[in-house]
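Let's start with one chain on its own, the form predicted alone, as structure tokens.
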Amino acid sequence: MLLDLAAPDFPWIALSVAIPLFAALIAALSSALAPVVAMIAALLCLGAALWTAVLVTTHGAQEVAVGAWPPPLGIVLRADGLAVAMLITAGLVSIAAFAFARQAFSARTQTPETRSAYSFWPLGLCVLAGVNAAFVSNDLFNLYVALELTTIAAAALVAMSGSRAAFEAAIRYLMFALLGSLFYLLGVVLTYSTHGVLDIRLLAISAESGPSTIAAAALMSAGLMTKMALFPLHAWLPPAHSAAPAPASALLSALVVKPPFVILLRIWFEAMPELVTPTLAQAFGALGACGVLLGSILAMRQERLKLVVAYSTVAQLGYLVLVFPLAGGGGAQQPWAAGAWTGAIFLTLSHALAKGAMFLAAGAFVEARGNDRLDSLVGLAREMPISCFAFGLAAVSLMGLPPSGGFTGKYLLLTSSFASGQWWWGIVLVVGGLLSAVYLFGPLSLMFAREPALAVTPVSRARQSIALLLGLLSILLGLFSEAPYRLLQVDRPGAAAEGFT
């Protein structure tokens, strides 16, 4: 009976989008119920994602034709191994962020009700719905809608505190995001005018190399790189992530920047792999390497913890696009491409969990000390050992140390770089890891200093443990990597298995 209820004809994929959207409406109507509704919605999304993972590993990729109309007239929601892995990660991070925010943004604990207590919950649920829609959509225009929903909600989260710095950061974010949306939408329009379809799998059949196709792919990539904050289009990210409240920062850094990268993979690895040339692949890698180096150097120069973590995001996102040069473009079968593609996804998942843990731990530090200046961290390990340990576990994953998920991802990329003869990308990986150790060791050394901590406001161990759980998950992702590895291989694109040819 259970197998009958879990048959592929039940729209489990659609629930990951419909549940948070419906919950956002309820949260907007009743701020008193909003925290409970948000937690239930996030738990249901995680449950739907986990069950979809079971279906995907058992029966292969799952599809739902919205309105029962097949493409090109209709829109298909599709869950392969990559999509399911991202859905599970989004569910875990959103549960942690909502649980941490429950005390800070509850209408019952804030009288009179504040802007944050009302707005955080529907906005956070809209972010969850938008990123989930982006992970499972198979239509380029539907992906645009998902990106816009995510962007608008995320920008509002940045401005939620009402401070001048927050408004300025939100405006900067919106300006970059709107520019990225314009480029992406122009690329979508050009694609449709050239090929008459927007479904990714149909494009893989009909798309041929030509000036209009190349221009469309370039425009969409520029828009996605802007929304992803890839160097040199990263200027909006540090102010936005540092100005937002800690639960919102966790959603922004862990989730909001991930859909553009996943869509970038979909376009180049699935829809238009024949357009990738060695020059283009190396150009992507060069941008990623610059992001790794510049983001790390800027992180070392910061005096606020949230800015250190935010610039670290710029650096970590640079690693992801190394998948393009490591997947080749030389015109022959390249078996190391599978390791590079899987390694980039492992880094994506690990980064989401680690950054969620870091920003929630930083939020606990801010509540305890009233600010996030590095000199306020001195001796905090004695007063807040759980949060400091959570930050340390997340740092282990970001540095790429074993046995974390970050180590698994970097190891796969590193072996692919030497197997392909592109040793210079291996150097970028190693140097980037060393630089991350430098800028993360600074805050950690202050936390565990022997000097007594200044006066702190108590933060409950339960709330501190939320960040610890995410940090542990980033480590467990590496310790138990076999199951995620197998999941990611389900219906992976041909270019991810044999490289661009």
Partner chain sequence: MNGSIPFALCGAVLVGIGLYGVMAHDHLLRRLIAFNVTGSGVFLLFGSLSALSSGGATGAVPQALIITGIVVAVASTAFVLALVVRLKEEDVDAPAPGAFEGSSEHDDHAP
Contents of the next structure:
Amino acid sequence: MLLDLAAPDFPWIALSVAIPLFAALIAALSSALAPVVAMIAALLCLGAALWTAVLVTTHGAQEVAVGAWPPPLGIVLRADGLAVAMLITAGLVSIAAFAFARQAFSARTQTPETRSAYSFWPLGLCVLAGVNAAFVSNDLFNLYVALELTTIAAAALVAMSGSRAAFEAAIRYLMFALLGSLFYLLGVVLTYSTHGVLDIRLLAISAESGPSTIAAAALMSAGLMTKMALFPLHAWLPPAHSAAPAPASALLSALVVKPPFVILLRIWFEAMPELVTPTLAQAFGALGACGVLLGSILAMRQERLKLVVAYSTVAQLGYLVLVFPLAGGGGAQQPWAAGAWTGAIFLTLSHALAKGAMFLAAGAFVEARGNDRLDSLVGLAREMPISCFAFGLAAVSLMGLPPSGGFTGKYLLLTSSFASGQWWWGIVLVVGGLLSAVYLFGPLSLMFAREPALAVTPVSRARQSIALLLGLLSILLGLFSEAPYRLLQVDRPGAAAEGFT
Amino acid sequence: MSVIVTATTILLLLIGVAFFLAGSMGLLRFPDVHARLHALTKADNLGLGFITLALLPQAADVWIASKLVMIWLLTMLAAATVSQLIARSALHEEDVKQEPGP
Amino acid sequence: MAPAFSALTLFDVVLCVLIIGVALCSSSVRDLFAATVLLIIYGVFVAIAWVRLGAVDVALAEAAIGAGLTGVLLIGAVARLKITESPAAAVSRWQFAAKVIPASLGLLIASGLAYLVLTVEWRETLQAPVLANLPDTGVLNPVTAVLLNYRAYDTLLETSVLFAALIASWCTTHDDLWGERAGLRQHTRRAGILATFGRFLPPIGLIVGIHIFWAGADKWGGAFQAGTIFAAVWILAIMAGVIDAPNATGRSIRSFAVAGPMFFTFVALTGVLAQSFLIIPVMVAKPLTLAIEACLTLSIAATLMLLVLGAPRRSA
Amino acid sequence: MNGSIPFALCGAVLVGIGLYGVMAHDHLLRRLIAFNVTGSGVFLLFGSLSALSSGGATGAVPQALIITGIVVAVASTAFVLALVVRLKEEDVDAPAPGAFEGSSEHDDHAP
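Next block, the form predicted in complex with the partner chain, ref. the form predicted alone:
Up next: the whole complex, starting with the chain shown before.
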């Protein structure tokens, strides 16, 4: 039997889970091989994802029935435009994070083997496997296991630095995440017991909205909102994401909070679109708006760069759920709804790239200055122009300035908010953008200040450019938004164009 | 025939339960760890023994019956070991307590 | 059909009341050690409930993992923390809200669920296809068929969760203790009662574990239940001083922990030869399933043992 | 009355008790105990609903999912315990008052 790699039904998406998993196991066996294995695995994941993108745009959505058992008995992995876009982003961010981590966590430079050099690689690869599994799985219970894999590995990355604050942040994160898992699991249990299926597509066919379906959807959403740190369940995120070492922070903030949002989209837009009422959609939007405002205001008041960046994640995640009122309204906003759905995903992608860049740049600053206090950034642009430029590019994308990916996303959301007469969400978008300009201008103005920089430990240009590449990508996403836009339209759920009914 | 078997089972079960009850009462009422252990292990081993005996006539074949006996023996072994360990740790704790005063 | 209200129903109701009572006690008792012991008792009662629901595989898992292993983990933590009493709660003006809000939420969810239980028509439609396709899976126990064939992908990710938890808990080691033996150093007298027990029990435990593993294919049991028993035997042997505790840097212990998921992932990857993923071909279904289960059992045993021993620590 | 209704109701009550404990307790180990109670309540509800609809025993798919869930729960429990023990050891090295009660300074359950 010959491998037909070019066949349209080759199970590429399964590889994007199996490869990092296998690599994690090898990395756990031999810490000397780990950095190389991790990099190869991340590159293979990116390659598989890019090739899947080609297949998806030419042949439509790809499906793999695991074990050749079709649902409802088996589990289906499915790559639509959304899943593939997330896979590509996960590949890019993890390549960057692993490349940046090589120096700090390499067993070659540290003999005998140390705790963090050993455990970073298996855990980072488990995070990659977990988020990839969550992006492609179409089975509600399988998603639960994927989320747990991600959570445990991510919490361990939070604790990685071994400081007291890191352990506290990790415990806090786990307490929230485990509570979220319980709610999600309870919702899955009710769904299965009501409909006898776990597959999202089959659910869309069989779902009639009884009280147990409503309860299930509410419980699953509550759990996912906890895991994506949506206001008012956001308190765990900033300490956790800022306590982790820089490459781990990049994985956490760019990737780990994304699967819950994607699953939220799949549950509401694909599985149970008929459940959403206008009030509910507005309520989701209100939580998002609170997150945007509170996260931004708290970000302004921080004195450490990593905390600013982490609070900004809370704010940016708030924008994403504006997709519910904007894409999910009634028929009146029909032509614009699809734009809102695509816009929210553009924001997700550009946030992942920009946040990855920011945390890696912050990591370079920490290495250079020994801490991440804002006042120690003074004049750093002259010493570390690459990192500062990377931070600036990422900031442009986060503020939503043209021509970044963040701009494309916000522009699509803004258009649909005004076109559908929901101007209040437009105001949230604009005010949020202004606030992000304020909290990012603080660190940027310090970096580019004319005063001489304080003592700096040199960080290699190659490692600084990793953040720059991610920052550039978040800009390029906006400049060349045509191809990703078309990719996201592949197999877009009907509700994303027609609104919830 | 089956009536006699059932009656035997019920009778033995009741005796076993009585031992368990007595053991539990002892556990609750006796003053210190050693007395409690005494009540518990004696009553439990006998109680479980009677319950095993009661179930033997109900077993479908010799294989299952022997498994039941095995379980009883294992439990006794574990109980004996554990009560030894508990007693020793209680003794140790008493020693520690006596040193710094009440 | 059974009569509307039989002695068995009475038994069930009493069992449920007991379960709820023990759960309440475990939640409210002040002494932390007592709370832990009550949780173990709770687990045993829940295992009995699973037998009553005809779910013997779950009953075994709940007794071995839910009650036994969780209990051992908690007792170990309580002992290491050397605390038994909950600290006196700080008086704050939020204290009232901090109890009332969870209480009302708990009450709301419990009553909502109870309402749903009594009013909704529930559906279980997968049992028929599970049984219909059983011949293709090579096993006779439908639960094993689901775990290692129909939904083997869940199990693959689940073993990865265990693996991640192991690396994660290793990650809590003090930096200067990395490479030391796991857990506290054991001090056992060579001729002591525990040492004798530790020598006597492992062979029996191994036999029981192998039995549960082997039976899992056709009747009740399987990799997780058997793995837990092996882990218990392993821990006992270490506690009794029969064998040494492993250290996280050891090559062999890492191989043990990784072998199961690695073989499983490898099998999953060979599925791409058939343009799919995680295929268990019908022709070799039985031997392949048993091979996967054997590797998984080994890894589960090693992982659970290491999780119970915990990170290396300084002797006090 | 179907035989598994008591267990389903029992599961519902356990979920309530457990969720209360997870949110109301200060002590991390107590929260973890409550977390395990909630988990087994969810599973009991799951199994008995399946038994309820088939009119007999719990189906094979719910059983398999529950076993998976139990293993995932014990993995999480083990990791949290490892973190809690380590945090306590930090306290022994450098004691900080009240630091051990996970939520004393951060109000993370009552927004």
